[in-house]
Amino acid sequence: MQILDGAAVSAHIKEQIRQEVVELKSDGKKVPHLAVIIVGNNPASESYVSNKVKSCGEVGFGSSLIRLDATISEEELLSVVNKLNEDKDVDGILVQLPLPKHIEENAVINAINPTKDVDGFHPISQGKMVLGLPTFLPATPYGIMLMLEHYKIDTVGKHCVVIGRSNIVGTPMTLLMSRNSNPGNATVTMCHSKTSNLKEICLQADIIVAAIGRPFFLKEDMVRDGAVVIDVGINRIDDASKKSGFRLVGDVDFDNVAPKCSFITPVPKGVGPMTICGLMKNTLLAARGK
């Protein structure tokens, strides 16, 4: 068993992201701008955000974080992101998600100028993924094609099942991993919580994307032998022994499902750092397009 160590690979990519903003800037083209929006003050959203802007940092973007207050109105909040819509410098705008139930996600995302979506998830970029057009792939299935090309994790022909079926993670890892492409090429079942023989279809995975958000789910007599197990789930749970109070779990039971597995992702330092990675790549792109 082999850990897919997330921050390993992370700190790989953005070195390279960082080289490449180097070259940037000795030819004098423009460094990438990131903008990214938190609404609130939840404590998940928080610690995300920190994250983003922290590695903007490390590579040499510019960033800038807008910190707005959770009674601001959908329309008012639509104004801040058609401001950053028309600013020259930004380069990719991010809304942290959730928003305040006040706010429609949807009319705050299709709002976002598809040229500057480096979350992938404006209609726009989601459909030309779909029809496997040049776009903003969505971060963390994004994050998750670049660990299994880093480990050199052979996908062709394997029976890949994904377990989660959301616009940011299960249809979009369904559409990458069936794609003609390297990683890809793999047989894939999306399943959900309606699934009824989920245990069985399991069992037939050569690969399992954990996404459906239920801390250890994904139990030890659902995985068969060598499977490859990459776990999407953070998840909150009670924990008296931590100063917090709790502690980040997945959707795997990570102690009795690793020792079957040939490579999984651990939770925290999995698949989190690589979403991040999948953001910068973005960024990047979105800034070399100009």
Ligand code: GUN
Second form
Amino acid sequence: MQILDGAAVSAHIKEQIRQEVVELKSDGKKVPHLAVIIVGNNPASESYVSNKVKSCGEVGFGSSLIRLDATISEEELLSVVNKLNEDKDVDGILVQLPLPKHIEENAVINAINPTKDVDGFHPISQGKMVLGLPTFLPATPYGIMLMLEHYKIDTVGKHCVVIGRSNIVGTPMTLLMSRNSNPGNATVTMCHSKTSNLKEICLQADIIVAAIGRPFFLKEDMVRDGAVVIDVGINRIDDASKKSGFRLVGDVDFDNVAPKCSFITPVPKGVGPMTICGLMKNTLLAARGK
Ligand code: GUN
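One more: the block was the form predicted alone; return the form predicted in complex with the named molecule.
Now the complete complex, all chains and molecules, led by this one.
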């Protein structure tokens, strides 16, 4: 069994991006700039956002962190997004989700200029992705594809089971794995909370992507020997032994599943850092597109 080390792969890719930024600068071009909006102070969102801003610094991007009160109206938030759309220094805009319930997430996503949509959530980005046209890919599936590519994991003709159908992970992951590309060319089954024979389907999988948001969901009796397991879950569970009072665990029962796998991602330091890589690559692409 080999661990898919997201932290190491991410450090390697970020170094490549940093060198590209050095070249942009020496060619007299502008440095990429990412604007990140956080509404309210959801602790998980705070942590994701601070990692994104920190990574911008590491690769040499400029960044702005825009903190807005949880009581902000949808109209006010849309006006902040519009200002960033018009700001020539800003290449990428990211609105951290989830948003407070009184704000319609789709209205905010749709307001982002698609040329700055580094999350790849805008309907234009998603439509292009479905058609296989060049666009910003959602950062988590993009990061997973980069990881599979890095480790040269053979996906051609394999059976990939994706558990979860979210717009952010499950749906784009299903599409990317079935594309005529490398990685890709897999036969994909998308499963979700209403799938009745999930265990039987998982037992047929060469590759499982668990993105269901439930701690320890994927058990060893659902995984066949030699499978590749990608754990997208980042769940907080109580842990009195930690200063914070919690620890992060994935959607996979790692300790029991790992011995059966050919490759598996840990949590943390698996998919999480690769998501940031996807975002950094999209931001560089957005800046180059100018
Ligand atoms: N919340 C959870 N994942 C993401 C992500 O990839 N982008 C944004 N904007 N919000 C998220």
